[in-house]
Amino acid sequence: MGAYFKEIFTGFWSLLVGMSITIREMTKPVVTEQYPYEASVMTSRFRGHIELVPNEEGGNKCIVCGMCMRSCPSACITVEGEKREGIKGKALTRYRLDFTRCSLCGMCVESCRPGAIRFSKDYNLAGTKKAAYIFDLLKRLEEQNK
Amino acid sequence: MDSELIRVIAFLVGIIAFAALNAAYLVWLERKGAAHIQRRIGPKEVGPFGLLQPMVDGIKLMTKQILIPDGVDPVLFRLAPILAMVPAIMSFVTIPFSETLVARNINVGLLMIFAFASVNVLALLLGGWASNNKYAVISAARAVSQNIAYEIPMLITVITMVMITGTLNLNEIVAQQPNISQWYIFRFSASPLMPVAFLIFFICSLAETNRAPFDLGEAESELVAGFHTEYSSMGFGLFFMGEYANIVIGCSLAVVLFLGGWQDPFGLYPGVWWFLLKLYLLIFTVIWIRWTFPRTQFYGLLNLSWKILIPVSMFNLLLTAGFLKVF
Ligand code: SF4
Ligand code: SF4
């Protein structure tokens, strides 16, 4: 009889206990993040498709070796390149990424010696087609310049 | 035309508007609250605070198309939300909102909706039978056998307090209680187990209506959406009013037998605001409680009705014979 009403009353108690929790949390402020209207900032270490570092002029420091375009085991990178007068090497004129078969495991950044690639924090990305993973950095670069 | 027709069309429209409003907005009330519990926004986005929400999620509900699924019952499956909103709505007619604000005081309004409150498990039941669906005969099984569970210690308290108040009429019984000390949850002179007869009509009212922790009928993780799993459009939306509806009648009537109804603690300005104030406080314990613990489990619901409720609210009912008898 007594283990009965001791029952009830710390059954009682504790979701007295429970209550009193959930209404102190409501008066704490909201943790949510709004996000269309804000968005946090990424982690330093967070992985997007990789893209062109730009150098102080806002070109690229791509020497047209073709190392990223080897290393690559998914074979998503096209790059090409042509001689033009006063510059040594080549000279970067299209960098073809295909991301859908990208699986960022980052060979292509650590290949690259002059370090011209980099992964960008872009996680906003959203397409119908095939085709809209299919970026041309080069052409992405000169598009954040203007 | 006559003043009493007059009278009948003017509360006719009033309590269906107030029904259908409190149904939108408690909604919207829900949300909200489960929201901050949780500590995020809730609705935000239509209009200030989200408060256009209710309306549209309203017209989207009455845009969409009714499907009568295959198999079945087509009299009983058209029937059943309906059977769910009109009792709840025909109680409204003698709850007291105030002194003279109440559509009709019949002198058994207590037992008129408790008549009117065991049809909406009869709406359930034919809902989920006529749906063809398992998981909605499983679920209307078990809003049968916990409404029976709990209708016996809800009316064992609600014998007592007619016991002690000697009338059915809601109105006369909030007469009785004029200020704070005289509230029946602290008249500890009929019965010192006042307050646990409150706490028990309190949790009685959660289970009829099946709301959380109690809401083993419509157990997501389990039965789909149980009773009205099959219901679409406004099927489904008279049956997701039905409920709210009935959640306020269920605050309202402890208002009113409990709580003092339309009267002020101090006795001094009473009025229909101090109704609606101890109703909302009470609608917003009931999502309080909704967002606070998790669903029971099947035996535990029963058990607690038949071990705890049931002997507390008859040893109450004695006490207060013998009170009764003795002082
Ligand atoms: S991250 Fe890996 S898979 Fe993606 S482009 Fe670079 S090397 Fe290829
Ligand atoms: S990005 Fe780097 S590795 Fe790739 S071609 Fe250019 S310089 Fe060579």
The other form holds:
Amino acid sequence: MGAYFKEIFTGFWSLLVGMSITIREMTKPVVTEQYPYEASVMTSRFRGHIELVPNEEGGNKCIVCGMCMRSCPSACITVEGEKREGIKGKALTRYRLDFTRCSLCGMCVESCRPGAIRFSKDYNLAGTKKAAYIFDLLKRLEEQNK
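Alongside the form predicted together with its partner chain that was just displayed, please also present the structure of the form predicted alone.
The following holds one chain only.
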């Protein structure tokens, strides 16, 4: 008979503890974001796709060394450049990223000596076609600078 009342008391105590936690959490402020209507703030460590870093003149810092392309284990980066008259070194003509193959490992960003690429803060990428995820980063940089 004593075990019966002990079990009832234990169950009742468990109910009170659970309800106290529930009531305490109900009184705290809401932390839910209203996603489509409020933009999320990305943390400093967020890794979106890579993007070219602009230099002071509005161009890019890329020297077309190809280290990002060689260090990428997914082979999702294509860098092309050409030697132009009056410009020391090569000039970047095409920087293509196939984001469908990218694993966001960061090897390309680490291997870039001049610091010409970095992770972007783009987080809301959605599409139904693969072509929507193949980026020409040089064109994107030019559009941003306009």
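Computed from a predicted model, the values in this text were never measured in an experiment. Residue numbers count along the first chain shown, from 1.
- Assigning each C-alpha to the better-fitting of the two rigid parts between the two forms places Glu33 and Pro54 apart.
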